[in-house]
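A lone chain, given as structure tokens: the form predicted alone.
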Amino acid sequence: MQLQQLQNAFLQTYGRPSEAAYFAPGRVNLIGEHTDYNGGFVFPCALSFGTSLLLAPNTDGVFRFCSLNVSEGVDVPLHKLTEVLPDRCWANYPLGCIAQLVRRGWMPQTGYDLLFSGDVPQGAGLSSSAAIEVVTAFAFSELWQTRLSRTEIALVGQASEHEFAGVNCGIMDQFASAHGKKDYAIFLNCDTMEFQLVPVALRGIKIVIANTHSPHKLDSGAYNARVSECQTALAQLRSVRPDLKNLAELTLADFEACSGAITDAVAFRRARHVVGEVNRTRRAVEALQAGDIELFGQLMNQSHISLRDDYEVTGPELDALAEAAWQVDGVIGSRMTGGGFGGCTVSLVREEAIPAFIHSVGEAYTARTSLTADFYIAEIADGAHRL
């Protein structure tokens, strides 16, 4: 939606004008799936649609969440910016972002009238809820002139989705979607939060986002529990590596040496997957700088086989999706993305063949599925901005 267009509906939504507007994309995962909160490596970017926020205070001390993409608005006096809302509220999302900032202490003097419009699919696994999370925190910080950094905007975002929506998630999401810069993607350490942007020259290929319209539920306490999981394993390799901070540290060798003090059979395969995933992503992003793209396809395909078997978070669709792919000439490599259990896969494929594969793998996955897949040429954008 245009910015004139979102002008005109905060004017009929709250009858006068905004005085300031927002955005902040989702993103994609290349490589790197289930690894940051585990203190790995991930290599997202951050995408050209996202959540757009406009604004105006009000002199009535209350803020005032409203959505072209929900039917609910909210209102929230100030004196309780920082309680979640119930039944699992849309609005806890960018209210949980305030109440950071509030706890930061930045407490506001006066209420706002909000108004959110997001084009990221719902659902889809492209981080819907990080866009309204940073493009929250980065609107008022910078209104309040808090001098955070981008990356202290993502860890906001993080805190509100850990505290405000119960999800246990890593940093990726909300970092991708703060740092993100046009044609490049971001190496980053989910440890250290060092990070290094890698440019994305693909040169006539391009990524191709598959929906399964099978939405992914982060809260549905599945990712959680592989959270728990991956404690579990960490927690037992430390009777032999006390020293050990977390599984991303461990190499492909040292696993293989250690592994045996595993005892949980479901812990294992949750360690096997982030200790693989983590080699893999390195290895991509040195192939992708080398203009290797073939080994950086086969390692996708690769990571989308270690997370359909060790980590169990694909499911038939996804698996529909990234198995018909495989099969279509001019595609260089297929996986999930995001955090599984639904929700979109990613594929690299040759210009020339985008029809054919959409074509193709859209007809193989309604025949195994009886459901139909979305398709979008995605391109690379930058992170969170004033409009």
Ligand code: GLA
Second form
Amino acid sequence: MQLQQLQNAFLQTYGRPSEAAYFAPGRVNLIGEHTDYNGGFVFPCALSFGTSLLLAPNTDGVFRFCSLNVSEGVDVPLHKLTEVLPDRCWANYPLGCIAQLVRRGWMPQTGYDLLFSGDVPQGAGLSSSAAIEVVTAFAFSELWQTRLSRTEIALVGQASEHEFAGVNCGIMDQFASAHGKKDYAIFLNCDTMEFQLVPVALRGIKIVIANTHSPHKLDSGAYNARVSECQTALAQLRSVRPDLKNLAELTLADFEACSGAITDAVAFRRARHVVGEVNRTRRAVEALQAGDIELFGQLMNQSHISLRDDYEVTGPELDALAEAAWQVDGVIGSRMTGGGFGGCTVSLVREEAIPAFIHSVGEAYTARTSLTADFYIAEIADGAHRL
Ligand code: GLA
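Given the form predicted alone, state the structure of the form predicted together with this ligand.
Following is the full complex, with the preceding chain placed first.
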């Protein structure tokens, strides 16, 4: 939506003009899945989809949360800014970020009227929640002159997700939304937060996102269960490797040598995925930098297989999309992206093959699932900014 339209919507909602406008994007992860909370590498990029936030201070001592995507608005008085709203209310995502800023010492003296508007498909694994968190943290950080860095803004968003949405997520989504750069992917070490922007100049190849329309259920507990299975594996490995800080530190050879200490079969497979995925992510970035896009694509496919068989976060819909994509000429690689359990796949597809890709993957998907997939050509865009 254009800024002018958003400003008109603000005027209609609150009867007065907005004073500032901000935007933060969703993300697509190219490779490195379920590695972030294990201290591993990820390789996401910010998308042109995202969430806008328009706002103006008020004199009523209330934060008013409205969204063009949700019918109900929510009012939160200043003295309740650190309390979670009941019934999984959508406003917990932005409120959680304001609560983090309040706890860090920035207590607002006035209320604010807020209007959100997002175009990240919801429940698609493209980080609609990180976009709303980061746009809120970024906006108030600027308005209140907190001088928080983009990494700290990402951490505020992650803390909100943990405490106000109950998802023990890693840092990838909020980091990509805060740090994204047009035409670059972010090679991030989630242990140290060191990152490198890597140009994604894919000559004649596009990043195609396919949406299962089978919403991912990150808050269903399956995500948190993966996080704790990894903690179980780590705790058991520490019986033979007391020095181990996180699973991602292990090389493939280290894992071979010490994985016998993991007695729980499920935890073993989760750890095997993490160690393999960290290795694939490092190799994929090297391949991209060396111009070996074919290898990058093979590593994407292997990533999906590991997420399907060892990590068990794909499910029939994502498998149907990825497996159909692998059959199409001109597809370099295809895998699920994000948390999983529904959501989207990401594929690298030669431009001339895109119509055939959409046609045959779409048909195969409907035949296997009776659902209809949607396809978007991804545009890699900038991270959070003022509009
Ligand atoms: C979700 C989480 C991220 C990350 C991915 C899986 O998107 O929010 O932190 O763990 O799943 O890679």
